[in-house]
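In C-alpha cells, the next block holds one chain alone, the form predicted on its own.
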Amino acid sequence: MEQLLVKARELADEAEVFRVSSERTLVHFEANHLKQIQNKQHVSIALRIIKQGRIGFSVATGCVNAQTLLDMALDTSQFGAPANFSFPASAAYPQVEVFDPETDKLAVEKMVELGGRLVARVREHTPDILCEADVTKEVVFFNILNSKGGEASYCKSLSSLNLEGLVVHDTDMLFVGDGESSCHPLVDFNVVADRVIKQLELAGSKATASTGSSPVIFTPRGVASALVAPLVTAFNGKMVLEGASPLRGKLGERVFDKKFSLWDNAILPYHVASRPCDDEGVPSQSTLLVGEGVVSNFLYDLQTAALANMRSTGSGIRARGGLPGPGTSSLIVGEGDVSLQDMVADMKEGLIVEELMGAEQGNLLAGDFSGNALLGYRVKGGEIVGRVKDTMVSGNVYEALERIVAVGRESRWVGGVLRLPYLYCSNLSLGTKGG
C-alpha cells in the first residue's frame, strides 16, 4: 500500500489507497441436514486519485501489479467526475471495539453443533418443518492511507446465526425465520429458536383479514421489511443533493410523528456495522436523523458533503472496495412507552405484520410500499386470533410515520444493523384474495 501511494503521489495531486481482506467460514444446513462447509478468502485493493481536479479510480481483487492499478486510475481520471473535496488528514478516531478474538477461535465443529441443535430444537416443536440454517464467522481487516497523512486500520469480527423454516400442509405454506448477528461469537442457539417457535405458535390457527383500511402493528422484523428501505434512500445525502429524496428542503421541519426518532450510530461497541472510521478515513459518529419527528441531518460522504456545502458524517461506504458513497451503519429507532400487549388490547380489529414480502418493489423514492404479509396475524377484539394468508398491505412510509398511534417500549436488533421497536400505525390499506 505504501509503495502504491508513493507512486500515485508522484503522478497525481492527491491519492488514496484502500484495502480490505476477509476470511469467512459458513456452515449451511438445508432440508434439516448439514449441506456444506465453506471457507472463503477475499482481498481487494482500490486506488483513488485526484488529478487536475478530476477523480480517477481503479480496483482489483487478489494479487495485482501496483503499476497496473496506477495506470487504470490515471486513465479514468481523464473522464472522471470533478473532485470537490480533499482527502482527510490524520485524525483522532473514537475507540470502537469491533473485534473479539473468541469469534475467530470458534471451531468449525462447534459451528456444526450449533446449527444442528438449532434445527433440532425447532423440529422438536414442529416435526414436519423444513429448516435452512446458517452459522457464520468472519474476520475482516480494513486499511486506508492517503497522501494527506490520513491513515487508519482496524480489524472486525463477525458472527451470525440464522434459520428459515417452511411448513407445508396441502396448499398452505407457512414461512418462519429469525437470526442474530454480533462481533462476539454467537453460541446460544436458543435465542433464535425461541423466536421461531413463538412464530409457529402464533401461526397455529388461521384467520381471515378483510379488505379495506385497517390499523397495523409492525413487529421489529415487520418494520425492517416494510418501512426501512424508503428511509435509507431518503436520508442518503446524494439522493438529497440530486433532488430525488422527498426530504429535500425539509431539514429542520417536522415530517414525522413526534413519537418517532431515528439515529445512525456507527460507534456502538461490538455491533456489526460499527467502526472507528468510514471507508474514506473520516471519524465515525452517531448522527441524529430524526429528532421527535423533525428532520435533523442527512448522511454524507466526502464528495456529496462538499457539493452540498456540508460536512461528511463519516458515512462513506464502499461495496467490495468500489467507489465510496453515502451509506448507513446501525439504524436505531427510539423506543416508546407502550407494550405490545397494550397495543394489541387497544385494537378492535387489525393486523400484526411480522414480515412483508416484496415491499421494496414499490416506489421507494416516494415512500410507497406494498407487499404480501408473508407472516402476519389478525387481531380481533384485542386478541390475536390467528395467521392470515393472501393479504396485501400497502401504504406510504411518510404518511404511516406521521400518524403513529404508539411506539413500543420493547425493541430488538434485526439483521445486526437495525434496532427497532414495535410500531402501531393507523389506517393502512389491506387487500385480501377473497375481498
Contents of the next structure:
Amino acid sequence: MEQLLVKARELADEAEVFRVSSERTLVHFEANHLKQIQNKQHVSIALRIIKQGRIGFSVATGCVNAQTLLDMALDTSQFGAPANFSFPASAAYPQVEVFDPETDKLAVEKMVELGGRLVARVREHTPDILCEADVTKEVVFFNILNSKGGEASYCKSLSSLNLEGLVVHDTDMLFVGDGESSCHPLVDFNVVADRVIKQLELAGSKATASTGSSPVIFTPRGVASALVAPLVTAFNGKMVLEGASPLRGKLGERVFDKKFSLWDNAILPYHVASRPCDDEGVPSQSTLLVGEGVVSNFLYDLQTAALANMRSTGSGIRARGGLPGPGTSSLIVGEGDVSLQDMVADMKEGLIVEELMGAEQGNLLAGDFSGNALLGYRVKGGEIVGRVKDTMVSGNVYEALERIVAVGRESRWVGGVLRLPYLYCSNLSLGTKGG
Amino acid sequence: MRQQLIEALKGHNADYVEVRLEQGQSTCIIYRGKRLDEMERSFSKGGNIRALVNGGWGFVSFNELNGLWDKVELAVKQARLVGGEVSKLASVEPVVDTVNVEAEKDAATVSLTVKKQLLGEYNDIILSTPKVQTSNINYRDSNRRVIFVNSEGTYIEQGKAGISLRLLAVARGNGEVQQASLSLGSSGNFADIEGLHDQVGEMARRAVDLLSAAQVKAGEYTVILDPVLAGVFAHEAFGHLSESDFVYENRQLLEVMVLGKRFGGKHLNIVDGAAVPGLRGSYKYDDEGVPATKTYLIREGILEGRLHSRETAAKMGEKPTGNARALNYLFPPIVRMTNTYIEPGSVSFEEMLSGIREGVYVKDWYGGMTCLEMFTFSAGEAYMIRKGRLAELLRPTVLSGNVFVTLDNIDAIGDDLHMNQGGGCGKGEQVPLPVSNGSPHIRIRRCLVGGR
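Having looked at the form predicted on its own, could you now put up the form predicted together with its partner chain?
After this comes the whole thing, all chains and molecules, with the earlier chain placed first.
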C-alpha cells in the first residue's frame, strides 16, 4: 500500500489508497436441511488520485501490479470530476468497538448446529413449513492511507442469523421470516425463532380487507420495507445538492410529525454498520437527521460536502469498492410512548403491515410507495383477527409521516442496520381483490 | 494454466469438483446532473471452487490464485460436512471449447473520450428539457474471460462482454418531483447504445408530463401491458416459478407446477432460452459447462418445461437445460433465466383497446418483484383507457396479483413481439445478471392496480 501511494504521489498531486480484505463463512440451509457451506476470501484495493484538479479512480480485486492500477487511475483523471476537496490529514478517531474475537472463533460445526436448531424449533411449531436459513460469520480489515498523512485501519467482525419460511396450502402461500446480526457472535437461535413463530401465530387465520382509505400500523419490519428507502434517498447529501431530494431547502423546517425523530449513528458499539471512520478516513459520528419533526442535517461525504459548502458527516461509503458517496450507517427512529396493544385498540378497524412487497419500486424521490402486503394482519373491533391477502397498500411517506397517530414505545433492530418502532399512520389507501 | 487447474482438481475424495477462474476489466461512467460524477476503471481477477460430496456442496471463492489444491481441499471438506445422501448430477458430455466475444463495435476498444462524448450528448438532451431538475446517467461496460474446468474432463474458455446503460430524468414543479428512466443493454456492442437521442428526449419530456398526471384510483381493472412490461411479467411472475431450485424440494409447489397442467388459454406460449441468438441473455455454455437450450415453459397454455441446473435436473428426472448461471466468481451457479418471452399471437393493439370501457394501459418498467405466486411490478408510464380509447396520463402505477389467476386472465395476445435488452435480474445476492425479456402487447382482465 505504501509503495503504491508513493508511486501515485509522484505522478499526481494527491493520492489515497483504500484496501479491504475479508473472509466470510456462510452455512446455508434450504428446504429445511443443510445444503451448502461457503468460504469467501476477498481482497480489493482502490486508488484515488487528484491530478490537475481532477479525480482519477481505479479499483482492482486480486493480484494486480501497481502500474496497472496507476495507469487506469491516470486514464480516468483526464475526464474525472473536478476535485473540490482535499484528503483528510491524520485525525483522532472515536473509540468504536466493532471487533469481537469470539465471532472469528465460531466453528463451522457450531454454525451448522445453530442453523439446524433454528430450523427445527420453527418446524416444531409448524411441521409443514419450508425453511431457508443462513448462518454467517465474517471478519473484515479496512485500511486507508493518503498523501496528506491520513491513516486509519480497523477490523470488524460480523455474525448473522436469518430464516425465511414458506407454508404452501394449494395455491395459498404464506411467507414469514426474520433475522439478527451483530459484531458479537450470535449463539442463541431463540430470538429469531420466537419472532418467526409469532408471525406464524398471527397469520394462523385468514381475514379480508376492503378497498378504500384505512389506518395502518407498520411493525418495525413493515417500516423497513415501506418507509425507509425514500428517506435514505432524501437525506443523501448528493440528492439534496442536485435538487432531486424533496427535502432540499427544508433544513430547519418542520416537515414531519413532532413525534418523529431520526438519527444516523455510526458509533454504536458492536453494531454491524458502526465504524471508527468512514471509507475516506473521516471520523464517524452520530448525526441527527430529524429532530421532533424538523429537518436537521443531511449526510455528506468529502466531495459532496465541499460542493454544498457543508462538512462531511463521516458518511463516505464505497458501495462494492467504488468511489465513495454519501451513505447511511445505522438509521434510528426515536421511540414514542404507545404500546402496540393500545394502538390496535385505538385503531379498531384497520391493517397491520409486517412486510410490504415491492414498495420500493414506486417513485422513491417523491416518497410515493405502493406494495402488496406479503405479510399483514387485519384489525377488527380492536383486535388482530388474521392475515390478509391480495391487498395493496399505497401512500406517500411524507404525508404519512407528517401526521403520525402514534409512535411505538418499543423498537427493535431490523437487518442489523435499522432501529425502528411501530408507526401508526392514518389514511393510507388499500386496494384489494374483489373490492 | 490448463494443466495447473487439472492438477489442482486431482487427488480429492469428492464426487465432483470444478474450478472457475475469471479475469476482466470494466469501465463505469456516471453523470449526475451537469457533473460527470464518477469515472472509474477496474480490474478483477479471482476464482472459485465448488465440490460435491454425498449430495452436499462446498464452495470457496478467492482472489489470490496460489495454493489452489488446498482451496479445493477446503471446499471438499465443507461439502463432506454437509453431505448426507447420494450425489445426483445429470450427466452431460464433457466439452472442450473456446468461445470468443464477437461484437461489431467492441466496447472494450472504444476510448474513454468517445464514451464520454456520447453520454454527454444524452445528458445535455435531458438537462435542456424545460422543467427537468436533474439527470442521472449510469454507464458500465465489462469484458471478462472465464475458464471453467471440472473433474469430468470439461474445459471451457468463454469471453463475456456486457454494456448496461440507465438514463434517468428528474422533473420538478409545484413542490412535486417525478422521474422517468430508460434502461438499455447489450452484449458488448457499443453501437447498440449509440443514436438514441430521440428516445432520450422523449423520456425527459415524459418525466415533466408526470408532474401534472393523476394517480389511478386503486382497484381491479382490465389492463393492457406494453411489450416491455409484459416481458417483465413473463420473467417475474412466471419465469421465477419455472426455476427448478424453487420447486424440486417443495412438494406442495411441485403439485401446483405439474407438467401438463393448464395455466392459460391456447394462445399462451412462454419460452426461455440462452440458445436464442443475439440477445443479452444468450450464451453457448452455462456456468456448469452445459450447452444452452431453448425451453418452452408453457406451450399452448399447458406447462411443458422448466429451467434446470445439473442437480435439479437429476433430482427431478428431467433433462438439463443449461440454466445454471453465476453472476461472477464470487457466487456459485444457481438456476436462472436467460431470454424469456411470450410468443406473439394475432391480436392488434387497436382490437385490444376496443371494448374496454374503463381500464389502464401500462408501459415500461420501474421494477418487478415476486414471491412465488405473488407478484408486483411497476409501470414507468400509464394511461387510463376510457371507452376503447387511451385517455389521461397517470403517475407510475403498481400492478399486483396471483400469477396463476393472472395467466388465466390473459384474454388477448398481440402480434408485435419486442425484446427488451435493458434488464438485470436479481435472485438472492446475485444481481444484476444480464437477461432479456420480451412479449407482444397483452390484455389481462381483472388485474389489481395500486393507487389511491
